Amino acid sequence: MDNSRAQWGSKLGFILAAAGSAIGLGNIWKFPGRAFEGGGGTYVLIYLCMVIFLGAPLMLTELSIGRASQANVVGAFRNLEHKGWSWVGWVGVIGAFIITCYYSHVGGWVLRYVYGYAVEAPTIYADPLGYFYATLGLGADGNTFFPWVAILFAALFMVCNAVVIIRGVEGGIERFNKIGMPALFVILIVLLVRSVTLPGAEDGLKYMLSFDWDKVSFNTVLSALGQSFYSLSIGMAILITYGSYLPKAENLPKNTALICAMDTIVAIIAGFIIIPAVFATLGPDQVGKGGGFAFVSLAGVFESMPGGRLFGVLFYLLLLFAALTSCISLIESIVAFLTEHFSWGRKATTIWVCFVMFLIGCLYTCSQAAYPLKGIWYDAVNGVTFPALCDAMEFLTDRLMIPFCALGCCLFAGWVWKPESAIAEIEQHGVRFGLKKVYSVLVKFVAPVAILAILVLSLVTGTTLS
């Protein structure tokens, strides 16, 4: 074990660390809409299905590589003697790299609505939608302009994350999350009690209570399959850095089952917030996802109930918080790597790796709607297409780079290194794993086949599973 390398000051440091990489935008803006779509509580069901038997040990596996190789991403892979599967680091680094340089920009544009509901909530309620189009550079007149809002706002936020960064391990990223989990387990009771207090809030209530199987499909279990992936954070390479920063001391299940669980609780009363909310003020015909919702939508809702400007405020915290411990994760991982590959200073690299991802990051919103930028896809419904280049950036790290990394992690540890191996780390210090013929079934079969059914029918179908 290298003495030198950075670790974990404490244990619930890197719980909340690794909940914070966890719990995202996708939690509070994604998951409601899809819960609605798939029949409220059975959504759920096979939500929480999925991440038990599926998205836990995919988390345990790449904790137990990061921890066993106590290396960055791609180097962890040649220190456990099979450098030949280091492709998978570089997918991971690769992947996070695009993510971050977009997930910057949309942070940027969640602080900009914290500004917006605290100075002129007023403004936002005349017209959601100019308002958020005037952000990403497209006047109420069809005119479009250079959106220097969003990238002021993106600039605030990437600063944030590399002061973080740049304070290191247990001094940045562990001290933050102690003080914005926290932050943000409070902000998202405050939100539960005021959605479900609302005057008509039962219907919606009942709704993510009940079990519509009829809006069960195929689709729906690849949503739910697709959700628990992405809202773990497989396949981006926080995981393994993450898990590089642990003692051999630390119960790896024990911690995977804490970081899924609060995953899994912040995205179940999002649900459980937004929908009744939703109910109680627009009506459930206007249920939705994504960040037109989350940006748009919203706005109706907030306007509608008593002392809306605060809880909007409250709202785009929780979304701030979320997206800071996200980010935070993703550049990370990103630098660690560059550091320790390329032995370079943590600080210079930190703010060369936030400037250009924050350069890039530039292009992702002026394609929104300022600027005709296009980028090129194929899928086999519509062959080669040139979709706006922030979908396209979007449908790379979505549609094959996650579900890729994913991948490679599954069959190197289920075929390469062996889930012996694994076993024998998560074992170290006298831990018991009970479920470990289980979990050798799990990642040696029945997970690489969950993963390769993402990838294709992305692929094939033309859709988005997460």
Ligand code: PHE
Second form
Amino acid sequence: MDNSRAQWGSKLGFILAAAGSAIGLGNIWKFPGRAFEGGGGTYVLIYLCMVIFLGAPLMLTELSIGRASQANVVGAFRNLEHKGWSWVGWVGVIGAFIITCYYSHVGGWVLRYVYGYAVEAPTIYADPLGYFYATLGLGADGNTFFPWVAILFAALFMVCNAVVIIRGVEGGIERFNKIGMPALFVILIVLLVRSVTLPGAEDGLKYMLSFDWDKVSFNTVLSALGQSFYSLSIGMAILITYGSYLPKAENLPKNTALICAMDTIVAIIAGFIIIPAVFATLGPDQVGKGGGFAFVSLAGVFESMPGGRLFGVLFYLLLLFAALTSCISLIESIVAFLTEHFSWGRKATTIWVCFVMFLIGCLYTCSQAAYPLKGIWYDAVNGVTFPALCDAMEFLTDRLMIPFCALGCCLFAGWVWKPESAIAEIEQHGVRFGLKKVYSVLVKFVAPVAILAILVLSLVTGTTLS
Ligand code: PHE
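Output block for the form predicted in complex with phenylalanine (PHE), input the form predicted alone:
Below is the whole assembly, all chains and molecules, this chain first.
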């Protein structure tokens, strides 16, 4: 074992970094729209079940694999004497690579909006959709042009990530999260108070607390499952990397519970910020506008609330912190793999990897509105299709690679490495794990069956997962 391997400087540092990875665009941008479509309170309830019964055991599994092996995602399986399972790590690294290509560009849009609300809010208010499209290279007259604004901001966002990663685990990632995460919680609470006290917010609140089982379909359940994995950063083997930096005396089940709780609370608070605010200012028809939701629909909200511009800047700053801490975790797991596997230097690897991912991400941004770049996809309902490249990249990771890697992890932990080994790793230095029987059943039977169901059904029915 490599004694010089990096470690977290403190328990709080790790928790904040792992929570930082989990809390991201998924919580604040995707969750509220999905909660609205899935029937408000009903969706939240289903989502909670997914986190408790599938998300938490999988997170615990990834953390124990990482800490037991003291290696990056690919090396982890080799160090545990099961080299044949390294493919799980490969799926994780490649998935993280593809996600970072687009995640960093969406992060760039967020940065653009921080700037936009600070400097030219009236322009956004005048035509929210036009402003969004203009960022992406589509003019009001339908003409397309090179989306240099989006690309410039994505480059800036990527540079911020690289600077933190180059500084290392403790000096960079941990330190950044120690500042960014508390700031995020403060902004979240300020926005929550503002949103629920808006006149007319009660309808939105009622909706988020109502249980409308008629709105629940199989699709809702699948969507909650995919969303919970994405949101908890599971199935990307990131938590294997983060777990590998953890000291042996750390209590993994407690940390897992804390991280899951923080991630879920942020998602729910984001729902309670956005839905009541949109109900209060725009009316229910405007809620849940898919990808442009956080960028387009919210403009009307900020415009119509007193001090809206300030809250606009705060909101996008919040999203920016969340996106940065998640993106950092994605890049760290790729860099950890490359530096350990090929013995490359950390600084050069980080710069090169970030540069290549940024370039590929440019294709993602260009395919949003300006250029008809296509990917390829297959499902049993629609056969072979050629969706926009941006959609194809998201399908590939969210519908295929995340569930595939998660399935690999729990099959490995449940049947090859065995839950007993995970439990032995967990129960060191006097740590007691009261739920070990439940954990074994979940990881051996419940999780693999549920994940296999997602994988198969998403391909058979063409269901959107994330
Ligand atoms: N969990 C992050 C979010 O909610 C996204 C993410 C997925 C980060 C996978 C790392 C790995 O936005």
